[in-house]
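This document starts with one chain, in the form predicted alone, laid out as structure tokens.
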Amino acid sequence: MTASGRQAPSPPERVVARYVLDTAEAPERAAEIIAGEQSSGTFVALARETKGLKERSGAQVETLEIVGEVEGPGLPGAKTGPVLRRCVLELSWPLANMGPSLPNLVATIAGNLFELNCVAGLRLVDLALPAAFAERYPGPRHGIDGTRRLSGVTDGPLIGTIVKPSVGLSPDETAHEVAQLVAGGIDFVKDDELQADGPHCPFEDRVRAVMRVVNEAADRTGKKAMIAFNLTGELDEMRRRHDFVVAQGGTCVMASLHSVGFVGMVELARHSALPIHAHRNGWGYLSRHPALGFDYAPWQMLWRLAGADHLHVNGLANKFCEDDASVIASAQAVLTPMFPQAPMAAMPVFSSGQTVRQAAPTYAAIGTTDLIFAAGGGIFGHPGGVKAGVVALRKAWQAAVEGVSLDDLARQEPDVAAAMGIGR
């Protein structure tokens, strides 16, 4: 059970995926086409696709419910008709089709079915996996508990930020920015996902310069900020960069999930002695159209299996296109255990336009402080400077937990009052 009290679901014996399907075909026919394409069938009957083979290896239509009609047109290339029916379709596959293999699981549940011309819209909205996946993939090696241990933050959220400008700073300039944050009492700092190993800021030079600042501060104060260095690259590069971070005393690494892929993430997690801060850049192309792609809940399950310790969920009142209900549902998904025997706990990361104003509604919605709360402008934009920005965020979260309103807090705390004007 997580800190928010969520129970792990009982694992099924088969892989089960639920979709929202729009189709101009008869829904029963469309469901059978999808099931066949993603298992033993093709566009014509085959002599060797016997009844026994279908029973053994075919995908099954578990449920099909027509929930309404939608206006066309559907996806480009889809069959058209006088009406598109919207359905909830649940398919299942025998584990033996792909084995407990994450890359082949994805090919099965999120492969060619998106391209079928009977599909005018298709979105993966839920996923349940057999326990064999937990046995093969241990998931996050550090998660919430390991992140708290390595950061030294035992209570409350980790107050974090992003190095800005995203790119263009030299290693020494980056270290100067981090030095201000460390002096201000920051818990967590991450590279921007665009900052990797370019010639203007080589990875090793940046890590060396930043960790010199972090280690010196830790020697003085006993507090060691967690820095997520972006090591995104090819497999050997990521392993080498990880080892360099460890040698310099670092406590976190970061990877762009869609850039390194499932195999890259699995291999990095197997190698890593540090928490992996998993960045979801590119998530929009999988999710932004409501009739295509993924919901966050099944997507994050796959990456937790692969070994992500921290997963971005956006933030309330963010600068992107996602509404608050979607952000909260994403955070709750990350905090929900995956298997009874293997909860695979990961830490949600709230970011994008976050200030003191989001602390109370975020806590009210998810009921836990097991999270990273990353604010860029909410810290660097504070009129009193970086330290005042960090202090204001920490006080706002403490007040949220204690049930003190932000307005009441601001009347007593000038730093909080000043922070309430950021972005207004």
Contents of the next structure:
2 protein chains.
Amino acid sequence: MTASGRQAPSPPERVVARYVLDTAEAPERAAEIIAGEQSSGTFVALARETKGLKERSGAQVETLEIVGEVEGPGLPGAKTGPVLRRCVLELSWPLANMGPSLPNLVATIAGNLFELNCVAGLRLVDLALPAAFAERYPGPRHGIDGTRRLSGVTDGPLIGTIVKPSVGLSPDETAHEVAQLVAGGIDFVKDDELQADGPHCPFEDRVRAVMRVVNEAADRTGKKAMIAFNLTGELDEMRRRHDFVVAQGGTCVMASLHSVGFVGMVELARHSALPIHAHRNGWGYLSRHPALGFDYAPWQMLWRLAGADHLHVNGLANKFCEDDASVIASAQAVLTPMFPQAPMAAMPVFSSGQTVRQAAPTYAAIGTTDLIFAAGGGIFGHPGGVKAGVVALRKAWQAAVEGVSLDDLARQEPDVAAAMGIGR
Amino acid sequence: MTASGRQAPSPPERVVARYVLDTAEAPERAAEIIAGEQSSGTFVALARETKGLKERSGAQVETLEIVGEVEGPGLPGAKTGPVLRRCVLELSWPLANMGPSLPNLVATIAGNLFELNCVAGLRLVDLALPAAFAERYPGPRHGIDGTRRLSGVTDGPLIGTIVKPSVGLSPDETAHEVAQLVAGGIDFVKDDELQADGPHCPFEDRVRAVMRVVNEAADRTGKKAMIAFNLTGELDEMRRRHDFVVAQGGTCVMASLHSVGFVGMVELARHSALPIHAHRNGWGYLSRHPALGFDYAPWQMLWRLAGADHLHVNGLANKFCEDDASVIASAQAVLTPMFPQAPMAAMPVFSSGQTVRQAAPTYAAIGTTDLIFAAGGGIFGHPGGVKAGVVALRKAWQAAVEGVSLDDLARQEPDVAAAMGIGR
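Provide the structure of the form predicted in complex with a further copy of the same chain, given the form predicted alone shown above.
Following is the full complex, with the preceding chain placed first.
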């Protein structure tokens, strides 16, 4: 159990992955083709694929449920037929096929199978891993507890924001922006994912300028804002940049997951003394077609194994294309412990168009404040300035926890009332 | 120019990416939103995003061409409207936004933009990079020339195959299979992507057993088959496994690109004294919906920059879902030099259902034999055995180069005639 009351599932003996499959093939046949392709089989029967070998190494169809029919033709290149059926398919593999290895797990559960022509649609929707993965991979080194300790925010969400414009500010301009935020009492600030170490804003210059501001404020007030510096780059660069952040007194680093990849992320986490703010940019190409790619739940498990401490989940009523149900499902997934003995807790990051209005529905849906709540316009757009914007968000969250409605709160708190007009 | 006569494009000053965009927004507006999101802009206008900053750091819409209308509604979550237009959109960024950094390039050209709600479809279809990337990244260390030198195949394609069953064989069983192939005169053998270092077939035991067979044959005949051992794993594992392959006299290693990621691949290539056979498993989830994700051409450029020496392109009349035009476009892309001063040549790998029948159309389409031609059933399925299978493939390729038809060849060569029956 974690603080938010969620329980880890019992780890299975075998690797288990669940897919939503659309197929015009007989579903049992399609399931067998997929299981074969991802284990001992191939397109043609082989003499060496003996019964004993199949029993030892073959993927098994654990469950196959036809849940309905969908309109065709499905993804191009798929075999067509009179009916396109949607199925939930659960496959399992012996751990011995790949061992507790994240990179080899990925090739097994999310490899060639998407290209099979019996597949008119395929989406990985769930994953369960044997306990050996928890023994092999430590997961996030800092997670929720470490983030709270380093940021000094023991209660409520971390109120955060993003340096904007995304790219184009000099180190001094960035520091000037951070100074305003720190003066406003912000808990968390992140670089944009487009800003790492370009020649107009070199990483070390930016960190030095920003940490001067942050450290001065911390010396004065005792509160040190957590700044997620985007160190995305090659491995030696990321290690060097990390060490520089540590030397300057910083408390967080950020990396773009699809830029770095699994092996790079495992190495970064192994090296890092700080929480890793994991940016999911590129998630759209993996998820945006509902019958292809990944649900967030299994995808985020892979990155928690690799060591991600903070994981982006978008936000309610966001400015992107994702609906609220999907955002909440993602946050629930990030908050669910991975193994009974190793929860690998990570912190969900809500962002995009977030204001005081999203506090109550977010809290109602996930029942915890173990999160980062990042607002841009929701802070800078406050007519009373940055400090009023931060304070209003904090009050809105406190009210959400206490069950006080935003309207009631606004009647008492003019800064909250003013914040309710943002984006309207 | 390369041996196959292809020329590298002149490198642009800025990073240039071309997309196919489906949108119900006014196309000019959608293009500006995308350019803004991927550079200095955000959803709300910011005081700090000055004219000077935008000029310096903003992405530019280089071209925007409406190519037609498509049936709606497009990807879920997109804004709808009376008309869904398909556009070709070319964006450019100043190199200074990210510097010549592969991981940061990826976040720029393939980051958040896929999630914008003005995007009803978005696919990256082309990419051009400033010369600074060629100065920063060496690309493939071995490529076509190194592969020919190490395999001893100076002329014609490397005739290759894949160890099957994909997973489940012991090291000795694998070596037994390789022994048959080596006796048959095979040039190239690869592990399956599902087989790396599982407890039933530990990497070092497999390499030792296989290389004993390969080295013995090489001592006897002077021909050493190139074996791509799948070393996919964490960075320290991959380095150790690579060193073990080198110590055993091996000449190639294999890695699954999506398992390893960009940073891991750059590190592996930096360490490797051998060609890296890059496996694209997972490519389906990036590409299978035609209005989402990646074309192969820009995607393979990223991996050549990272150091991939061999790149999978599927094969003509393959058993997967990809059509022939796409396969040929992929192979053409792999064979096209990336920069005038740095071609970063990689070798395309044809596989899946390949037989003597695909030699002539493949050669006709790409005009070179700088490739690996991998056949499973096309070799093991030959009624005359493995050797006859390999010889028939070699003769078919020679005939293709000489302009002799397969039917004419088969009248002279019984092993080719027998090979024509495979899979029929």
